[in-house]
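One chain follows as structure tokens, the form predicted alone.
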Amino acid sequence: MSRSPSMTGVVMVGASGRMGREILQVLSREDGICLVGAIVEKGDPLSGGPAPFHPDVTCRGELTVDDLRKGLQNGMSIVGIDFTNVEGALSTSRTFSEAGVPLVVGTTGFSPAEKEELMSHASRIPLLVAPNMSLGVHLLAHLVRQAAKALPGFDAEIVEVHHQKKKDAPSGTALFLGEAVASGRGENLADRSVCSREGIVGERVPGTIGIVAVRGGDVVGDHTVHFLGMGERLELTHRASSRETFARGAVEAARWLATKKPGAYRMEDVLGIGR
């Protein structure tokens, strides 16, 4: 694929995990856009040698301010992708708002603390955080905001389910959603949320938010945000069946974002609907 200075170029950090080699491939398939960077851990058995289904890219186990400003030099957008972990993904973030590129992070786990230090880079670059970048799962919490508000006096349930290998609980995707019920209802999801319950904890207490965490197989993602009322439910539910569903909504998001204004952007900004 030729590169031309209207291509946007794409470093992405986190290579060899299961995320970063979807988007490699969703990239080797994709007009306009294309790898220009492959950063994977110090020590990675593809460090040196050529990125997944890009031959033409060594993988590299350091990314300095330098790289990135030699590639705005060439003339070609440039945008990150970070699928790491917490701690790479701030350290990746501190190296793209020093360089003043624009950054998309699919990492989760983030402390309160964390995720304050990862938002003030936006003050300097543009950059869009979201625990889970399938467009599908952006609309749904669209939809859940508006039910929230709409059916205050229902309770709320999030259920969740994993793949067995999964590390954290609940996910980011389920607490981005818990985040959606207690947006619609102008409240705070740390007043509300309910992660567990075990032994006589009495009856349901109003306008809290449960989620529950489920773990087995191969499953790659389900959501289901319940609304219950007296007599009626609601169920909101998505699914997801692939990675390349989040991988494609990652290459997206960071067409989207390589040419805009520094700010702190989300995946509805990328959808083009309402917060």
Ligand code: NAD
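By rigid core we mean the largest C-alpha set that fits within 1.5 Å across both forms. Numbering follows the first chain given and starts at 1. Small disclaimer: the values here were computed from a predicted structure and weren't measured. What changes on going to the form predicted together with ligand NAD:
Residue 200 is among the residues whose C-alpha shifts by 2 Å or more between the two forms once the rigid core is aligned.
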Second form
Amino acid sequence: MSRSPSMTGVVMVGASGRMGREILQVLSREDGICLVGAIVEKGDPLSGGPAPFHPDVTCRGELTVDDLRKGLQNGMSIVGIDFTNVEGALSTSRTFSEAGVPLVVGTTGFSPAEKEELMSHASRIPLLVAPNMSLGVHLLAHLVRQAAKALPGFDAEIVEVHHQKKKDAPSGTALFLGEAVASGRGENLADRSVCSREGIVGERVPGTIGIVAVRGGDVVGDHTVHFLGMGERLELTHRASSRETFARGAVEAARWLATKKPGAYRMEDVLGIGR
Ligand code: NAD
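Mind pulling up the form predicted together with ligand NAD next to the form predicted alone we just looked at?
Expanding to the full complex; the earlier chain stays at the top.
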């Protein structure tokens, strides 16, 4: 694809990972947005070679503020997408913040302090952090908020299932859905969540929000929010069967974010779903 100033250029950080490759593939098919940089971890076998699906872009093991600034000088809007790990994403966010380049972060697993550091960059750049980039999950969160509000006496439990290679637990999406339950009840998840139960834990404490992680096989990502009442229960489920849904969402978010002012944005803003 030829590059013109009206085009959005994407710097993909974590280009050799499961999500990175999926995003590179989506970018190879999209109009108006193209890959301009592919960053892999130092020592990655792809370093120095062509990026998957983009033979004209070389994978590199480092990303500097100067490179990003030079990218901006050619008139194209530049935006970063990060799908790495917590350490990688924090380092990426510092570099993009210093260079003044918008950034989409799909990486999950941040502690509250790490999340705070990450979000602090929103004062300098347009920043969108989303533990799940699919349309369906954001609609689910919307419905969960309504259900939590309508069913205050029901017990809420979230069960998530992911593939055997997933490193963090519970998933960022499960926590996001937990926040939806808590906000529907006018509470904070941090005060209500119970992420593990073992041994003689006693009776369920009313008002808590349980989160359970299941790991195995090649499951891309399932999330069910259970609302359990006396004599009835409601289950709201989302199942992702392909990573492409997240990759498409990340590319759409990048396209949308490229022209925004500095600030913290959410997938709901991109998708136009009410918060
Ligand atoms: P993965 O392990 O397959 O890929 C991560 C890649 O990042 C690896 O290739 C690794 O070498 C690379 N990396 C690590 N540090 C780096 C750095 N500093 N610079 C450049 N590259 C670096 O993992 P994955 O399945 O692609 O998932 C990545 C992250 O995205 C995880 O946190 C996962 O939970 C999250 N995720 C989010 C969504 C979403 O919709 N937001 C969807 C799926 C996965």
